[in-house]
Amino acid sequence: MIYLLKLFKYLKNYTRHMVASMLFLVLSVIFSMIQPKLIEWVIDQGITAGILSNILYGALGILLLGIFGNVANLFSGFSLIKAGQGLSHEVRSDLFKKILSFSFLNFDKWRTGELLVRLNSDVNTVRMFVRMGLFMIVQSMVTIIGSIIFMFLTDVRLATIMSIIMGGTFILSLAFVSIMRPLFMKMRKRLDELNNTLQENLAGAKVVRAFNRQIFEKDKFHGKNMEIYKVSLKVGYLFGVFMPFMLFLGNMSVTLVLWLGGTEIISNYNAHTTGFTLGQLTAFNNYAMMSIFPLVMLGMVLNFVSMASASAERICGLLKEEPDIVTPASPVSAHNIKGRIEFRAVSFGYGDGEDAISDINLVIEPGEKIGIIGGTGSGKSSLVNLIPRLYEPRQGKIIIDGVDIKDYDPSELRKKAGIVLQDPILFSGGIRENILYGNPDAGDERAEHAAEIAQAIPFITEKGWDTAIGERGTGLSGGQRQRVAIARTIAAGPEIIILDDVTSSLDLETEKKVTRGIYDELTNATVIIISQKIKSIKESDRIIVMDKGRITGIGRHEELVSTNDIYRQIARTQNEYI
């Protein structure tokens, strides 16, 4: 419940709507409370007394109270809708802002399916609680309290009996809530797992078909779906037992009131004495029904509270996730970065695992063209991911132009240090829009120049600059996606350009043209190219050889062939020995 209360801070901009809603709701209940008393008056002073005018006046009063009550109820609902939608809008916006602030390490902790459930299903659950749950809680509580007061005003003995029954009913409702809450949490976790499985299959649909694993994935999805089915079935069964039982208690209490009250009326009639009247019994019976059924509904709402609390806990868990990389209070301006990069005894690892790179000491001068090569798992990508501060080193410092990168604003630093990742991701939209993604204000000339360097002009001209491409770049081949991604980084105009093995899908001739174009055209930029192929980095100013997270050699191609065993072996296997 505490997490749900924490989210209520998002209602501060809708305070007037909440206040108006509660006032209209209370007013609606008051109108409802008055109606049984009017019915009592009509029966005792109209029907029993035989006065037609009293019957007409009473009927008119009941009609007007009903109209006023429904109008007040309507306004209350409209105000709550505004507040609920506002809360969901602001919570979802803050969740998305939080996700955008995440570093790569944060994303390593959270799966896509979990994030989607929190932004959609969990937020909607909290919204529905504000819209319906609060409405029902306030309405039920005010109705129950008002009914009890009017029952005691009508007949103390019957009111005492009803109070005992209502207390027992409320205790049963609380017990039911304690049983249901763990099930709701379990159901949310199962929904996370199902969404993760679904997301992975949609993202990897081509891989599933390429390996003919449709049956395996179908069985896996069926298993996750079955787990939700079983938990949901248990929840449904418990509700199926609880609700009829509570309604049975409600009907039995009303029957008891009618029997006790009716017996007293008959006894008074036979004894020719005055006392408890038929109008009072009718009014008391109405109050009893008005109290017991909201109490049953309150039991349902308390379970709604459990659902909303479970969702709120998950939302708050995401909101309190601290970005691994923070912006300094007074960041150093990155506007005049030239591109000198220095690693000082840098070590880094993922999570709690062993170091991916260890004790790296390296200086890259402004405008230098660097190639990095090494086997799988040698730490190449880990090394370059630290430069734009996608991850934080465990030990040591990374200095750019004499300033620790932790002293730069990360967003400003990444404008100056552009990276093309191994798996190039494009967005739905036109090719031109994707190339200008990092610099939307750049013109067509900038986009065309970047595409020319990336050797993308021929296929873009054929397809059309504004031709829409699908999610993640569907509609383009792997090599075409890589060239658009390279052009996107070049068009952003960074002083440091990092290409993390992004020419793997290009033929040797195109790859050579891309590398040559970057080196020739971006003479002032510091360029770092990771590649598994010596041909791609052979003409670099210096080549860095990595193995098991350490730098084992630095030099030009000819030098490394003669001095570095690892490089020599790679050169021999690729016929680049000379």
Ligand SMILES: Nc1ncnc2c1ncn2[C@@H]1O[C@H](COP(=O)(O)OP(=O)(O)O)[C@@H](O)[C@H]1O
The other form holds:
Amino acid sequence: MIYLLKLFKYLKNYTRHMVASMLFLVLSVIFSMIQPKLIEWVIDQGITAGILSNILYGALGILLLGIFGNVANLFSGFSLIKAGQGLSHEVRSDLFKKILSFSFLNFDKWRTGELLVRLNSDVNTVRMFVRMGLFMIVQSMVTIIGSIIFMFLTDVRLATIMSIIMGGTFILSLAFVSIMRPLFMKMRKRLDELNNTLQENLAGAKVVRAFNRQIFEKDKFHGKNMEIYKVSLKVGYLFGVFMPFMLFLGNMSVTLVLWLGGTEIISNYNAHTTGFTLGQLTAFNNYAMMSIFPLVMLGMVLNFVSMASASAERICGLLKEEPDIVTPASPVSAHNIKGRIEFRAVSFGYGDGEDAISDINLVIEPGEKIGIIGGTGSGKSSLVNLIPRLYEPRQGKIIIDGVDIKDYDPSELRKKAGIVLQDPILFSGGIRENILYGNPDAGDERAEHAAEIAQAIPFITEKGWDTAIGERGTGLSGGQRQRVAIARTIAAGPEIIILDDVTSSLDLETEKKVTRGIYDELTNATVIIISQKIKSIKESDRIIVMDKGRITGIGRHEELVSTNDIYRQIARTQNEYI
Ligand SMILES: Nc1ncnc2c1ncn2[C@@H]1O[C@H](COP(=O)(O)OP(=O)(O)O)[C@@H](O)[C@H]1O
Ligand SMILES: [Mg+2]
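Cool, the form predicted alone is there; where's the form predicted in complex with the named molecule?
Full assembly next; the chain just shown is listed first.
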């Protein structure tokens, strides 16, 4: 509930709409409340009294009230639609901004499916609540209060009896809600699970086929689908029973009103006294019927409230997630970075897990060309991801050009320290567009030069610079994708360039050419290349050997072959003795 109220701050810009809509709503209910009184007048002063003009005036009045009421209702609805859509538009924007501010660590915590559900169906639920829930609450409340007042104005005895019946109805609908609420929650949770399964399946569509696991996936989906089916069916049946039951209660009260009112009119008539009239009975009956349905609605709305607050809670949970990497209040300019990197006693690990790298001390000079080698899981990626501050170290400091990287603006730092990630993702669009992603104004010449260094020219010329490539770069081979991604980072013109094992899909010859191209062409840049193959990093100024999260050796190829056991082992298997 608090969460729902929290989200209402998004309605701030729509205060006018909300106020107008509530006023129009109350107005429309008041118009419909007057109608039975007019009917009473038509019956008593027109029909019973035998005055034709009164019937006409009354009928005209009813028509006008109907028109006014519906127009007011229309205005109210329009204002609420505007406010509801406005709220969802702004919440969605904020959620997306939040996701854009996420660091890698944040993404490690959230599943894609969860993010999607929050941005789509949760926002929708809250919007529907603003549109329908508030409308229903106000309409029901005003109708109930209005009809009670009018009933008491019409006949106190009957009104007292009706109030008791109405109280009973409300309690019944509350009881119904308490049965329904857990079912609704369950339905929602199952829907989430289904969404996650679906999302994972679509993302991993190719893996499913490669392993021929369609039947397994079908069964998994079928299970989740079945659970939703079962819960929904239960909810549907319960509603199916509840609605006619409540309407039956309405019928009962009409019967009771007709019986009690009717006998009173007859006994008055027999005793030749005036009192309760036929018109009043009709009016009263109308009020009674008008009040039962809102009571049922009010019960339903409580369900709506709990659903919307559950969604609001999930939305707030996402909005509350703090990106762990923050921009300092007065950042040091990273503009003139030359590329001297220093690790001072740095340790780092993921979540609560053990250290992925421990106690790293390292100085890399500007313009130096560094190779990194080591077994999988030895911490190579973890080490380099810290340089553009994609993750925050647990202990120690990383200093670039004499300044702790925490003191730079992260976005400026990342412009200066470009990384090609291990699994390069390209966006749909042309190859040129992709290469210029990091720096759209760099121009064709820069893009072509970058592509040349990345050994991508032959296949780009063949495919065409502006040929569209799909999401995740389908239409290109793994090695081609890697080269476009390398060109993309080079084109952005960073002072520090990091390649995280992105030449793995290239043949040895091309891989070596890429390394050599980068080393030779980007003489001023500090370059760090992670590779599994000694051949491609052999000519580095220094090679770092990683093992179990630690640096076990640094030096030139020839030195390491003679001094470092791990390196010698790798060299032996790759026939790279000399
Ligand atoms: N996103 C992650 N969440 C949790 N643990 C991770 C994550 N990425 C890597 N690790 C763990 O950190 C350790 C080092 O991994 P990594 O730096 O990727 O090694 P390398 O790049 O040398 O293969 C491994 O034990 C790995 O399981
Ligand atoms: Mg790695």
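Numbering follows the first chain given and starts at 1. In this text, rigid core is short for the largest set of C-alphas that superpose within 1.5 Å between two forms. Just so it is clear, the structure is predicted and the values come from calculations on it, not from any experiment.
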Practice task
Using a superposition on the rigid core, decide whether the Cα position of T169 changes by 2 angstroms or more between the two forms.
Solution key: yes
Handout entry: Core superposition between the two forms, C-alpha change of L105 at least 2 Å
Key = no
Exercise for the section: Determine, after fitting the two forms on their core, whether Q85 shows a C-alpha shift of 2 Å or more between the two forms. Expected result: no
Practice task
Superpose on the rigid core and then read off how far the CA of Y237 has moved between the two forms, in Å.
Solution key: 3.6
